[in-house]
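Below, in structure tokens: the form predicted on its own, a single chain.
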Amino acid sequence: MSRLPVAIVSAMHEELRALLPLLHDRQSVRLARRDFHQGTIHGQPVVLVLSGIGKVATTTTAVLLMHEFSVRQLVFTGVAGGLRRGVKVGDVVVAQQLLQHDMDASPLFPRFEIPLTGRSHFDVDAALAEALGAAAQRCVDRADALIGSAHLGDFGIGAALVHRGLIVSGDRFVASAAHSAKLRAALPDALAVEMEGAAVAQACADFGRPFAVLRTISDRADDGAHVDFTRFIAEIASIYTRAIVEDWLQRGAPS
């Protein structure tokens, strides 16, 4: 029996375009206005797809992957804004937990809790996150070779770090110091903020499917968050994503 595929879900076109050349025996299927690209990378069966931006689009994508393609695990890649002190541009954050920072059904339910579930935090698959974290560390250790020290310097990136912990998601691009400060006050453990990961987490929890979320820090989620955002994704984040995913798959994605 052939192995079930791994899903690699990208938030941005640039990341998907970086991964597609790795795909062998490519076959594409269009469902719900999304192109799902099937094939193998280093002998591992995979499905590559663009999620769309925001929690609803991402949930639709995740459910299609699990229901229509029977993926055995799901990895979400993208960029995020750094929240916690010490999480800087060019760092990589591997989620251990995810939470929706804009979920608030109080006073019926506690703030951040998903109604009728009794939980606000969703844990990733520990083995999957550990394997991706190790691949991410190997990537940042050779960032100079992958990208070039001068080019990294253009974005103010020095010695990049890999962080593990809480990532929070919401349907709003956080681009002000005031909003970031409010998030830090409410969720002091949050390392980074983005717009999709917690939706993946909830959908995968419903299906009982292992998942992980991997983010490159593109900004500090402040008033400068929009500066060179697209260039950063094309020239830094997409290269990181390709290197990390290829390293992880080449070493054998855990079942």
Contents of the next structure:
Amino acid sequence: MSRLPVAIVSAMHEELRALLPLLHDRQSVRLARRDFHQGTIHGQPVVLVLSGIGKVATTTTAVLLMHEFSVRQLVFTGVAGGLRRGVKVGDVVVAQQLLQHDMDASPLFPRFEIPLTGRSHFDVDAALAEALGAAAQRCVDRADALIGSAHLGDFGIGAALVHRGLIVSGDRFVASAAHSAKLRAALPDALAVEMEGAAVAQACADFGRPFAVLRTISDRADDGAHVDFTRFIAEIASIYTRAIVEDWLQRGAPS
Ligand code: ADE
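Return the structure block for the form predicted together with adenine (ADE); the form predicted on its own was the one displayed.
Below is the whole assembly, all chains and molecules, this chain first.
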């Protein structure tokens, strides 16, 4: 029996564009205004898709991947704003847990808790995250060769780190120091903020399907967050994502 595919989901066109050239025997299926690109990368069956931005778009995509394409695991790649001190532009964050920072049904339920589930935090698949974290570390270690130190310098990136921990998601692009300070105060463990990961987490938990979330830090979720945003994705984050995904699949990681 042929193996079920792995889904690699991107939020931005630039990232999907960087991954598509890796795909062999491509067959694309259009469903719910999304193009699902099926094929293999290093012999591994995969589905590549653009989720769109935000939690609803991502949930639709994740459910279709699990229900229509029977993917056996999902990996969400993209960028995030650094929240915790020491999480800087150019670093990579691999989620261990995810939470929706804009979920607040208090006083009916505790702040951040998903009503009727009794939980606010969703765990990633530990083995998958570990494999991606190791791949991320190998790519960060050869960042100069991948991207070039001069180019990294243009974005103010020095020695990058790989962090593991809590990523928080919400339907807001966090672009003010005041907003990120509030998030930091409410969620001191949060390493980074983005707009999709916790939606994947909740959908995958419902289906009992393993998932992981991998983010390159594009900004510090402050007043300068939007500056160079798409250029960063095209010139830095998508190169990292591609290298990390390739490294991970090349090692035959999916089980
Ligand atoms: N993705 C990348 N940067 C972000 C930010 N500052 N807020 C939300 N999502 C992001």
